[in-house]
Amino acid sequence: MRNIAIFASGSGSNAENIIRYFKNHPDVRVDSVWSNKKEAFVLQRSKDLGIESRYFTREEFMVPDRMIRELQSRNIDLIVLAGFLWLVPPEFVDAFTIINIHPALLPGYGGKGMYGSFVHESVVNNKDKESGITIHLVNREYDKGDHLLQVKCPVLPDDTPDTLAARIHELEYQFFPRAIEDFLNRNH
């Protein structure tokens, strides 16, 4: 059995989708959900789905020895960032394989401050013809890890950041869990 820990900062719709995808999987399970925001709805979502959740502070994350030991004691094989907004400290990158999803076609619209609606506003304002998602490994820089999967969608002439975001979310829900599963199957 391979164990996943999900790190999330927000409402947790991607985390819930991943939890549901692996709920009865014979080889993979979501062990726990971790959030850097005490009031993040992802904590309630995971609790409702029977998955242990935990809040952590910036200090715990930036001096991560205890967190790393706890994750290792849980036999975590993969950390999945699902709407997690902090740069991951090098200690985590060295200790675990980490996958992230980004709501744009990297390398465009990546880096510090480029998340959520900021990405979609930039894509629409620049009148790009396409956008999409990038699922990638995490390294020591924002959005610079090796790409595992990119999926494109058109940016329509009448798109707003919200309408584009809705299409991007559908791509995330459709492809993120399968990309995680494919990665684990290739790297078992």
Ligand code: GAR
Second form
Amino acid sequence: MRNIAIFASGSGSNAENIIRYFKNHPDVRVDSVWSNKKEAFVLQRSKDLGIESRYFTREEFMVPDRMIRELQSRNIDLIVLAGFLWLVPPEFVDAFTIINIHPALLPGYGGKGMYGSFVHESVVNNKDKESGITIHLVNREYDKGDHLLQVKCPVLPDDTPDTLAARIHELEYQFFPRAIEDFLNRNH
Ligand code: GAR
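Other form of same protein, the form predicted together with the named molecule, not the form predicted alone:
Full complex below, order starting with the chain above.
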């Protein structure tokens, strides 16, 4: 069995989709969900789905020996960032394989401060013809790790940041769990 820990900062619709996808899966299980925001809806969602949910402080994350030991004692094979907004400290990058999803076609629209609706606003303001998602490994820099998968979608002339976000979310729901599954199958 391969164990996943999900890190998320917000609503957690991707986290929920991943939890549902791997429910009753023969080889992969979502062990726990971790959030840096006490009030994040993702913590409620995952609890409702029967997954252990944990809040952590900036201090626990930045001096992460205890968190890393806890994740190791849970035999975590993979950390999945699903709408997680802090830069991951090097200690985590060295200790775990980590995958992130980004709601644009990297290297465009990446880096610090480029997340969620800010990304979609920029894409719409620039009148780009296409956007998409990038699923990638996490290294020590924001949005710079090796790409595992990119999927494109059109940006329509009358799109708002919200309509584009909805299209991107659909792509994320369709492709993220399977990209995680494929990655784990290739690396055991
Ligand atoms: C997702 O669109 C994800 O790609 C994005 O945040 C959203 C979270 O939605 N991540 C980033 O922008 C990371 N830089 P969710 O909480 O409903 O899953």
